[in-house]
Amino acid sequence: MLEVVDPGPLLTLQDRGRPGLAHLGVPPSGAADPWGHAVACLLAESPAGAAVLEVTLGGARLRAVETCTVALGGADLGAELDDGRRLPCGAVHLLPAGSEIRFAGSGPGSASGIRAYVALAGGIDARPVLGSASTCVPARLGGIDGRPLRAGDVLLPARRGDLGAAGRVWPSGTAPHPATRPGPIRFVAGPDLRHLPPDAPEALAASTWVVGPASDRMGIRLDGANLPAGREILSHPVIPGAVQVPADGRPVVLFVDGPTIGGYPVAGVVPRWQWPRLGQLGPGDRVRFAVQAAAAARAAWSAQQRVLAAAARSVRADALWDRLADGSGG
């Protein structure tokens, strides 16, 4: 059980989202980084959909009310305990009653980003709301009351007392996060061209951009080598990744919290596979963009996935080995 005693700048419940209602108007939020989130439940031995704690930049200070463990996964944004003791990302750890666990920032660790997500085990006991206990802000939708975890928030574990998954580590040297990789952000060409100078995409790829201070969950601002300006257009459905093109041409890569339906012609699509690198880019971060067939993104996702799957497996062999060492379980 933890307590919140400083949500730092932004401190939300998130899972894996509540997709498939974008013709209602709704989101599909969830985790910005689906990796990191994969990787907490999976050491915490949460269900892949559990909620986890989503924090951002650091600054956030958690109160362990009784004896806990909890899993890291996402950005090492420099978890320690009251005492000093860093506590290392991928991996699970146990904090003692009365503890706190704070995040001081960005560190050296298994991956570079402004996110790191926090399991408890079996995931945090919270209300589904269309589906999901993601917390989307702008909508005032799931979580606590739709709104950021605040100081008194008391956050409950689905298996209280199991103590069982501490010390279990993620195997980072097989599967690395993918923010960690050199390299490009991979898009797919959009399908607005008609609506922009034929080199956009070009254009995107040309050019280093520096992530804007006014991004957040619902877009990625980009400045930079302004894009040629394309012209407003009807307002048509839009997906998280959608790379818009407004008219003073600086691009906003639209994201998990971000709206439904837009006016602004999409140069390209950030894939699914590239998005835990998205939701690891903060203010002033420098990015490069580059040119996707979508069929090979479609095989990039799958390899991911296969690795992720593997890492899997690789966790839960260990906890059995660890449950037959102690007499457990078989």
Given for the second form:
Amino acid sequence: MLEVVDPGPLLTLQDRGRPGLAHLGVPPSGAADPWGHAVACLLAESPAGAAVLEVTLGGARLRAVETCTVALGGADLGAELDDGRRLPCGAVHLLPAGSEIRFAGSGPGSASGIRAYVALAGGIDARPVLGSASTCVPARLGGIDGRPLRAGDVLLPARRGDLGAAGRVWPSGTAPHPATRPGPIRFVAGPDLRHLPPDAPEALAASTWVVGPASDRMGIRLDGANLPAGREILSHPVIPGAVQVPADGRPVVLFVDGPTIGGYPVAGVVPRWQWPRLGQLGPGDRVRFAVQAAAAARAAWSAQQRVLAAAARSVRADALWDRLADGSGG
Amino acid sequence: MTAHTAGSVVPRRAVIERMGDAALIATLADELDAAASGWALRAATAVDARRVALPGLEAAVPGHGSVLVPFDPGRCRESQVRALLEAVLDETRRAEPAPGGVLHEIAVRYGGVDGPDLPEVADRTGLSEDAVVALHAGTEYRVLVLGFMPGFPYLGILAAQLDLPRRATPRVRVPAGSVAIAGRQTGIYPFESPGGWHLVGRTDVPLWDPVRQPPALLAPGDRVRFVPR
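Now that the form predicted on its own has been shown, please provide the structure of the form predicted in complex with the partner chain.
Full assembly next; the chain just shown is listed first.
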């Protein structure tokens, strides 16, 4: 059982979201960094679609009302216990009753990112709305009453958690977070190239962009060498990852809580295998983009899923050994 | 939100393009057009009806003059989705003889605190407030698309005399139930949110309830008539 002492800038419940409802105007939401979410769930032995806490930047504080085990995924936001003990990311930690976990945060431009995921062993008891517990603040859906978590909120375990998982770690050597991989963020060009100057994808790839301060789960705003202004077009459906070029020429990468339709041309779409990188971009980060063929993006997605699945098998095998070792069954 | 002006472009052919690595989008018109919007809706419905036949196909999303078809590249190939979409567009091109759609009558309080932009709309269109209300309530609209926020209906097509661009500065807070206009469309804000359309009235009809099935009161293809009260 965890109590929110301080939510920091933004603390929400997230799972894998509610895809497939765009025709109702409902964005998919879900963890901004699906890799970080998956790591936390796997380490905590939660189901793959379990609800976890998404911590944004520094400042959040959580209190263990009773002894519990949590797994940390996503970015390393400098988590530590109130006794000063450091809680590394990609590992499972025992929180004694009454102890407090604090996120010191990471500065702007930090390589590791801005979002951490806290999975509670046994899962967090959350009521799904439209098939998901994910909080979508602009649409007021999911989480607790569709709002960010606040001080005093209590998160109950869905079932009695396994305390024996503490100490288990993610095989980061073989399955590193995709955000640790250097190089530009890939995008598939189009679909609105006929409404843009012909070299719009190249122009997007030619500059170094700075993530703007107003970036959030709805959209990542890019400052830099402006692209030629996009002119308003007839609205069409859009998806997370779509790089929209508005009238001021400053691209916006629409993201998981973003609008389902948009009226500005889309120069390219960041494919799903790059979302773990998008989800870790914070204000002040510098970022470059590069065009990728759709087939190559699909191959990269499959490869990423294979790495995740192999790491999951390794974590599960460790868990099995732990149980055999302490004689609690197997 | 787009506040696009209506054109008289009759859709002739669709352009199919990639939206990333896991979706195709068919564009049927570049301007707001009732015929293209109807085609997009019929195509989206027909794509959804084929989801059983092509595993990996995900729920289609109708737009104003386009339809988005997402798919799972791990379960089906882009070429299969493209072929299916081409076939569907061809089949659904011709309008059905009797377009159906549930008719909703929505009571609206026009002007005053409920429609704070009514005087400005009257001023900019050169009409009296009563004439604006008569025009707005005198048209039967069709739900073109739900989007921008859950359950927000884009309704068309608004009388040409009321065609105004969006407000230069969007409002930070538009109250729930606000009935608004922009370009050749009118819409209703399902809950309080920011918004840039001109607010002409307000309704108490609940448009969105996530625990109701379906959660949105209106569906694309439904008809809407506003009733002044």
